[in-house]
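Just one chain is shown here, as structure tokens, and it is the form predicted on its own.
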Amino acid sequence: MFGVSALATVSVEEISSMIDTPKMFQFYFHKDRGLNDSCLERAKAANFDVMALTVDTITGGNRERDLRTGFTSPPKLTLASLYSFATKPMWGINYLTKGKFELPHLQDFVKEGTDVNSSIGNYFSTMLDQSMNWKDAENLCSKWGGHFALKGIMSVEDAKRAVDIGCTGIMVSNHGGRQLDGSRAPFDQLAEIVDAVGDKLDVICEGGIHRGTHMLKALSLGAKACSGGRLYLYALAAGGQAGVERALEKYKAELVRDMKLMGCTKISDLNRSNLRFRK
């Protein structure tokens, strides 16, 4: 399943016209209710299969590297960025010859949806509704009317509450470890969450998935699936479509090879007897 964010640079309509495989829309709850309604209706009209509400990033984390480098999206032209363009000429060529930066789901509602320079942290901290609560999540689930997940669940209590509001899935995630410093890894509480709600909804492990063996460990604990962003985005940045295809081939080859080495012929063979934990 492919997931695309409300902050994507490609619209749900364009994605839907290109692929017919399962699709998930990652929803960020904005202060602008018109923007929220527009995102939901566009994803529904584009026949997306799942809506996932992000609940672990209601404000920007303290991304110190971004603060140090002055990183914004799109990039701000400074002496440092101009030097980067000069030493990596394809960056400059792409910047000048490719289409203008825009966020198609946002551009009709907020200026940050166009080519206005903004840091990710600043956007999250000012544009998202920090008063979002369980009732808002329940109302969004009801409006969507299909498969609905909460992305960023990190406790048994919240997992149980997700069941109560009608979710059909949860994504156990700490947003790639880029938000709350010192947060537990998703894998650390995966077992207790699966034990509590795994028979009521799909539990997906997200974050820290770098190898096929990481997927096998999460699936052995009872996760229904694994997901990741950097898992394919580094390959995309380095090699475009061919890079992503190569990365996915490597993950698949790892899964098949390692399952053979474990004596497993199907995913359902994966269980906790495969795992040992340090005392």
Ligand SMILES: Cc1cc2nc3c(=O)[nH]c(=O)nc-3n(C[C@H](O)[C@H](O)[C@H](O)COP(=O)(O)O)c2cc1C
Second form
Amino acid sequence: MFGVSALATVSVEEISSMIDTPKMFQFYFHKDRGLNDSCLERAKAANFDVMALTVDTITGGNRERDLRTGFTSPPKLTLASLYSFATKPMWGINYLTKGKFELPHLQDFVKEGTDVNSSIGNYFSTMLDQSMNWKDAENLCSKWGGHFALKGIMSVEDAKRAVDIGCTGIMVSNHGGRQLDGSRAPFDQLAEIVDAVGDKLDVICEGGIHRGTHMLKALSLGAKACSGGRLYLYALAAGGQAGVERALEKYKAELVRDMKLMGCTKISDLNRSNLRFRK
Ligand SMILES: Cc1cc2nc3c(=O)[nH]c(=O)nc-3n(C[C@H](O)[C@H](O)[C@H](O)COP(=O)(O)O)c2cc1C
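Give me the form predicted in complex with the ligand now, not the form predicted on its own.
Every chain and every other molecule in the complex is listed next, the one we just looked at coming first.
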């Protein structure tokens, strides 16, 4: 399943016109309620199958690399960024030939990220609604009226509340370790969460998945599926579309090969007897 962010540079309408496989829209709860309603309506009209509300970015993490490089959206021209552009000519060529940088789900409502430079951390801290609570999540879930997941659940208690408000899935995730420094790995939280709610909603394990064997471990522990960001983004940065296709082929080949080596013929054969934990 393909997921697209509210902060994406390609609109839900355009994506929907290109692919008819299942699609997920990832939603950030903004202060601007008009923006929130517009995102929900557009994703629904574009036949998105799943809405995922991200709940771990109520403020920006301390992204030290962004602070050091001065990374903003859109990019700010500084001495360092000019040097980067000069040494990577394709950046400049793409910038000039690939159309204007846009954030199509946001731009009718906020200028930050398109016309006004903003770091990602600053965007989260100023544009998202820090008073978001369980009632807001419940309202969004019923307004959406279809498959609805909370992205960024890390505890049994929150997983149970997700069930109570009507979610059909949760993404056990720490945002790739980019938010709360020192948080546990999602994989380490997985077993207790699956034991508590795995029969009531889909539990997706996310983060740090870079190999087919990582997926096999999460599925063996009881996850319904795995998801990730950098698992395809590194390939995208290195090789564009061909890079992503190659990465996906490798994940698939590794899954199939290793399931054969484990003597499993189907995903439902995977179970906890495949795993040993250090005492
Ligand atoms: C470049 C980049 C952009 C991201 N943008 C978003 C986003 O817009 N919304 C969101 O919920 N998570 C976003 N994430 C977090 C991912 O959805 C996901 O939680 C994280 O990447 C999982 O860890 P992994 O990269 O180890 O797979 C982003 C991650 C990266 C690396």
